[in-house]
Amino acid sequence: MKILKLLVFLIVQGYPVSLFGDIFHYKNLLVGERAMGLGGAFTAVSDDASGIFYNPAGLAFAVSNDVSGSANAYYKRTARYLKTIGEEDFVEYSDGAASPFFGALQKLDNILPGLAAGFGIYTSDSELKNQNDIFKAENLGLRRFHRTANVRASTTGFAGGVAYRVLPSLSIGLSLHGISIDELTQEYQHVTYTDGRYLTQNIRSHLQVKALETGIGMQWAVSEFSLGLNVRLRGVMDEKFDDGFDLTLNFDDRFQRTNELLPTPLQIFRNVQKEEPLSILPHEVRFGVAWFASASLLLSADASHHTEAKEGDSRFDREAVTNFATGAEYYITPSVPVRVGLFTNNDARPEVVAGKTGQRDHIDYYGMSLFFVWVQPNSQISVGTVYQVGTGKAQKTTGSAIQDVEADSITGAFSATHSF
């Protein structure tokens, strides 16, 4: 019984680390109308407005001006932590809607042949969580464990860029991005035991970051193949982290470990501000290859590498991570193509290993996308879904116990492009 009490207490203490918005995965939302269907394997194509995100050099290969936008009509994410409290699984949910991309591309051949420009507004991550959980196990000494959590987090960007075809088969591009990260977490937890012990905890944290990013891209087309390269360099311009924590409990397991009730409940308060919680952001290098096998078939593949970022608060540390994507576009009829993609979305947090305590979750995802498109002479509309499934390890307690994690997310999305 005492073990369970301590376990639940440590579970409560462990949650603040895992409740931050997800800046540790880089493909939570796929950006762009055509790129979304190809699983993000778009660096060597990038010939629509979303090229501002994948490779600005691709803008110069666009055959027409266009305006495009995409929206997630609905998404749902689930993470199941197996056997976290005794034999009970702990399940976390988030859902909502987001608009991953809106942008436009303008060819400027009238100013300089081979010149093109574009802009885009995009959302690369969105987290909406409303959690309300109650656990009871009186036979094990736990009368009630009540936890509510509210998370509102997003990573958005605004970008502009230009591209120029220095040769008929070679282009270069430059993009400039303003990035905003805003993550608000509010949590309440109350635990009571059958022998009269209890604890109550309130947590509020707010991360705000403004960053500047520069993208430098190149695209080379030879025969039916195309190669693309984009380097994205990021720098933090302004950041702030508010961290508030209130704890009330009437036993001293945390301190003297005598398992005795206290004559007066103990209260702990903390409210601090940190000016450089991240300090730096990961840089990114993307490389892609595309094969225009025929007038009806396109095959593409990407590799993207993010550097490590460990200069700020350790809870936001990220390891270097590499992701891969491959996609195909096939025209079933001249007006109905289908797009399919496969991709990885690996976790930038360290692997969870035995013998350590207080470790953060580590969940690696694999994803697929499937979109059907209706193409007309000057417009196209696509509808489809993106599904991700992940497995990993977690430590929802600050003890040494490690839980297996099973996670998935599903997104229903649509997009439209108009060319002129």
Given for the second form:
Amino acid sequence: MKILKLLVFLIVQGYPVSLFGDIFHYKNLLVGERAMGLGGAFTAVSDDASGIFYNPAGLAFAVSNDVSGSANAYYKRTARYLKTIGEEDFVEYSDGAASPFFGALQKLDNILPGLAAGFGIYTSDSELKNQNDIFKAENLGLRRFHRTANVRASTTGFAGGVAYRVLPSLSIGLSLHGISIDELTQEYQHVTYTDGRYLTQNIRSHLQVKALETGIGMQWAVSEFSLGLNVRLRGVMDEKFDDGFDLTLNFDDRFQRTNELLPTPLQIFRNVQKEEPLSILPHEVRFGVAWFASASLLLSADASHHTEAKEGDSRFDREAVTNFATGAEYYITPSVPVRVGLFTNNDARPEVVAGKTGQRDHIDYYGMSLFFVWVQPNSQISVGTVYQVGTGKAQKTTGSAIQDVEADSITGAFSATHSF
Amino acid sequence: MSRSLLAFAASFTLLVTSCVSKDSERTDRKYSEVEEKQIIKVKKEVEIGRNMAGRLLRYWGTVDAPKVTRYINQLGAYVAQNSEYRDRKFMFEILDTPVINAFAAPGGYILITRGTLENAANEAELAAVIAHEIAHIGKEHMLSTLVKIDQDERNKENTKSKLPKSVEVRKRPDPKVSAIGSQLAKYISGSVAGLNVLKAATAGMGIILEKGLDAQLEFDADRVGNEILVNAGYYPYALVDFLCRIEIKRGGKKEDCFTGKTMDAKQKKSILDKTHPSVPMRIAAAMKDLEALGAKDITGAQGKKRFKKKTKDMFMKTLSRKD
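Pass me the form predicted in complex with the partner chain as well; I've looked at the form predicted alone already.
Everything in the complex follows now, all chains and molecules, and the chain you saw is the first one.
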């Protein structure tokens, strides 16, 4: 029945798929004041406090000590599932504010020439979603579909690191990160059909992961060029996943699959706690090159590869993903540099293919950053935006139908750095 | 629009408007680049001086004698009017301590101790002390010393951590200082246009309480102070008399004042001893300067009666106090 295709969203999957706040994209929020402007192409630069995130080896090439903070970042994200409810699109949206980075870098040349240390607190992903949708399509047999979705998700990290220039042109760095992933989702659905059938479902899931990461990096300066390499190894220390739903419906779509009205409503409850939902986290290798063409111009490029992670619950499986980024910094005046960046933010979920059902979304993004900076002696503030646009495929309805997805995300941020 | 967006917009607007409004207060008219630099420099000087004066006032407190304080300010203003620094603004206060000394902080803050007033014999001697401090400020002795210390530290730092070429290439252009920028910098770190006020003030306190200025700067302040004193119509030898009285008070004889001798480190017990050249050396230098000024032929006013009358309030209040 056509109407069954409207038995919408995730019900058959038994859990809500949050489009954002997801652990399947690695560049939802860019970390660090300067790095944000360069589109995250910072592995071969990383000479400020945010180097702890991109490549700790860069700390040893810092020109000065600094304290850096992203005072605030506001983001708004939208994903449009085309022709999902008949000819109608379904739109998911979320917004929120986060402080993607705060950190400090201290040169320790007085202890050992070429030694530097830093620490940082960062938010690499964040989402707050409060969505309330009501759909009516009586011509398709749907009297009313009411859905509320609430998502509170974040990936935060605390890191410390040291770097040392073993040669005037070569540094090595080590960082240790504590990472916390916390994603709480709650979704309520109430569906009534014109033929008297109804369905009520409340779904809740809570993913909590504590992990440790070790970053080992190197940076090699060759004249005005710099090459950077950072390997980030991650291990899950503790994790759990609460997954439950309460379903009440007055027709049989579960057992006989007749969709006939039942004399007594069917009630299905499930509450499961999984101890190893992820089991492992992807490791990451970043490689970057930067050209300090002059005091006024910097060009940089990065490639980062995340390995696959498929040892936990299959709904969290991640494919190997490679992303690219390039950035430029140009001083229009000695006090006003402008930074631009281009990057990819590819989905770690598998491609959606024809002939399968219950597939997760797959959306690949392209991003662009543009930041204007105002530099004063010992301090600078930057204001700008990061815009991402994505396309992909999804299966939002039951059955094997595939929808096209158009998504975008915009982040506005202002940050400050103080050098001393 | 969500609350988080509103919070973001509000905080951003607050940051920008606070910076812009502070700047617009001062930018009613356009300043030239030279004027802008001068404004920033004066601001810097005043901030450092205010911080230093605040520390001294907090440590010793002030004498609660408004009439005497007013008198000191009137006298100071008169002396300053007879100097080449008449365009500067000076502020005077009396520190409540028997220590004989006076302090000049950048920006025009001059603090005279109660001990100085108690040991001055007349208005000319007090004017001489004030003229000496005005000379320090007018000649920017403290400020230039602090700048030199700052520069030396930077040079030392640069020498110590000589950056390899791989780091040098990462240096970015030196930014142009703007008024809003310095305001922001102050917001962020207490720095004014790159020079940290707290750091400079702390270094300044070390100079006026322990290390002292370069001896040559003290002789310079004595020389300029004596010129101001003569211009103001006071008795030219007032500073010499005052210094000699201090020497006698600390156990010396009148003849010792004119030996021109230096002082052993062991003999340096008071702040004045530690921070200034010896009294005999100062007197010897001052006598040469005065001779060049033709002081012998100048009578000048001493203002003994006026001084006693004007400072009576303070003496009445502190007479019974044990220090």
